[in-house]
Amino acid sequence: MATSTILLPGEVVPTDQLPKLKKGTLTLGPGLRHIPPSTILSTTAGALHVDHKKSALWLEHSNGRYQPAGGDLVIAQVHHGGAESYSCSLTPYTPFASLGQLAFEGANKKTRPQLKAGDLVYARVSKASKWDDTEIECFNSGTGKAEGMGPLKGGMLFQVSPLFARRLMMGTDKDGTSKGGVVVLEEVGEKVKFEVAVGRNGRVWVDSGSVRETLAVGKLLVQADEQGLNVEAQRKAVKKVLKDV
């Protein structure tokens, strides 16, 4: 995966920047938009990313704002609730997402959750489009599973940028290599236990059950982010708070 172009809204995406299918089918990511048959616009401005493993394509916005895409990971708190579903933030400022009453594992009136203002919720996008509301599930609609979606309770939540975010998310290749350049939660695991949920809107929630090495490992998150700290600062920034934890 590299970033390949940068584009315009309503610039047309290269065909030789899109995957080469051999089955399956092209999937796009927040920025861009399919105008049938088959030409890809841009529809903000931002770098082009490409998967060609995944046959996926987005754009990684210059401003930072996170975008809802189907199939996103994301942390959502609830505002409020209906009779028949949640309203949730994702983002501040941004309308709310809407989040099913029994969108959850085994849900039925008599056994979903009981959320409250300010609950946070690991959810994935179902649902988004400029025109109607975004929706989102704690379960996984094929399998009516979980998959590590649902309430988040305890622990605490920190903000970074969305592109930090993905790159958390990346995962490692079969070297056990860090994909996005981020080692953080890796490095801060060998020392220290805790549960830890990315969101791509740029929410991550951190439990180590101490408040304190909570909090450190939070702060590694939020400093690499923003000091852009590369692999090598990154380890000596971990090594350096574990000290004192």
Second form
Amino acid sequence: MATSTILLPGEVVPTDQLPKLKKGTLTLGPGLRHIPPSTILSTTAGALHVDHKKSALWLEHSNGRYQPAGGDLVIAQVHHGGAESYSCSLTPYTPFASLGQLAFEGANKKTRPQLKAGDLVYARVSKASKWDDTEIECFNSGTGKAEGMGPLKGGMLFQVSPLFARRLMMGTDKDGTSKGGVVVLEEVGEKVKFEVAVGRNGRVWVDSGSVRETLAVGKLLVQADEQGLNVEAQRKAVKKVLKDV
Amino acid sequence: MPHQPAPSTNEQAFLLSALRENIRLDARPLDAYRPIDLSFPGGPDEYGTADVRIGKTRVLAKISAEVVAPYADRKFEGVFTIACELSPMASAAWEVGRQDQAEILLSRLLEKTIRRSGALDTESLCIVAGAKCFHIRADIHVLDHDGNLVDAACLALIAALLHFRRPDVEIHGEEVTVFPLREREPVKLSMQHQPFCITTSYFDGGLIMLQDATRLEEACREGEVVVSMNRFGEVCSMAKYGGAPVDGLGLLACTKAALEKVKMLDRLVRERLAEDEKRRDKGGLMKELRAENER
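Same protein, the form predicted together with its partner chain this time rather than the form predicted alone?
Complete assembly follows, chain above in first position.
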């Protein structure tokens, strides 16, 4: 999309922006609200994005805290454990999400992982509702496989904005260009070995074994987020930092 | 429900292992402060507001004066009070109306450092003994909290007190006239010395000492020592609220390092006050009130 429409809260989405709908239903993403019969209002300020193939539209905005949605990968911090589940915090000062004691790969009553308060887990939001507690799990409940999720040991946590975390997770195109416009991890990865886990709740966990390298990767990410660096600037920043490490 | 969430075990362990390698997460030396910004917002007639930023921490101090009756047991002294309230604006862990531990400690430290060390000469605030005196009130507002509140609040308070001008008064027998700022050049407060608080946080049983801790470092530290002293090296107070024990040599090291920082802060306040004076100086009230124009 060459030009994006910026909407303010309460504005009506112009009808010529809607996807050309032949049949099927229109999908509304975050930041939009349907008022019957045929008005679509924005509920927050942001740029309008339209996907014609999926006949979906949503608002993209960088402000605000993370709102859990089903299927999101998040980094949660265990607050306390209960008989059946752990209470974990996804964002500070919000109600806890519950993580079942047995919601891990290959876990049964005897082999379940023992987590302490303050431990970090990489998990997926399995249930998110306005009226109920959020639930998260550390395995794919369909296949029983961990798929990279589970407790995070060592390393360091860095805070980024939820939008930046989303951009980090967009992956690459077929020709290898980053869809989200973030190349920091790829660029650093050519020189330094590290593990990374990105949570949609604006948390990035980095571990490379050495303090200096871990810090360098985390700082680059935070810098790219806070200063809004484009791809070229990111490459430059990475080169500068790699010289010192 | 709000309580300051503790950092995760991963963060705590990483911070400690980084400190053992002499690395701070924001890449400054252990004894370095974040960039300090001090400004005196307000128009030409507004005195006594100081805005301090240390990194992301931001504190605003505002001084005000009014005429009241002095306390019956202190007839020859004015009144000086420090009010600090931590609002949810700075951190979601603080509620309005609910006193937090941090708030009590902060106001107690400021009280000890500035009021009880006699930084402000309260006798000079007396107008008519036993009948009228000035009540100087200092309000501390924490606008953003990223650690090291005590140092920032103390710096803001001292800077605001030095900047403040109270209205001039004239006494004829029992009659007291208070002149508005436009009518007569206001008067500076008489300060006897300028103490500053320097907080030293320690880790690893006192082996690692650092200054100007960020919020994460504050959450992970084993304890802190707050030393307040003036630029002549006179210690006004020393506070250590709990935490792991520190030996005598460690305390001496704290005060020695604090003196250096106090000198730096004192120089900063002087510089900024001089700059502000230059900015506000329009050649005195007489020049401003002149009727003729520049031609």
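Positions refer to the first chain, counted from 1. Note that this is a predicted model, so its numbers are computed, not measured. In this text, rigid core is short for the largest set of C-alphas that superpose within 1.5 Å between two forms.
Core-aligned CA deviation for A237 between these two forms: less than 2 Å. For V211, a C-alpha deviation below 2 angstroms is recorded between these two forms after rigid-core alignment.
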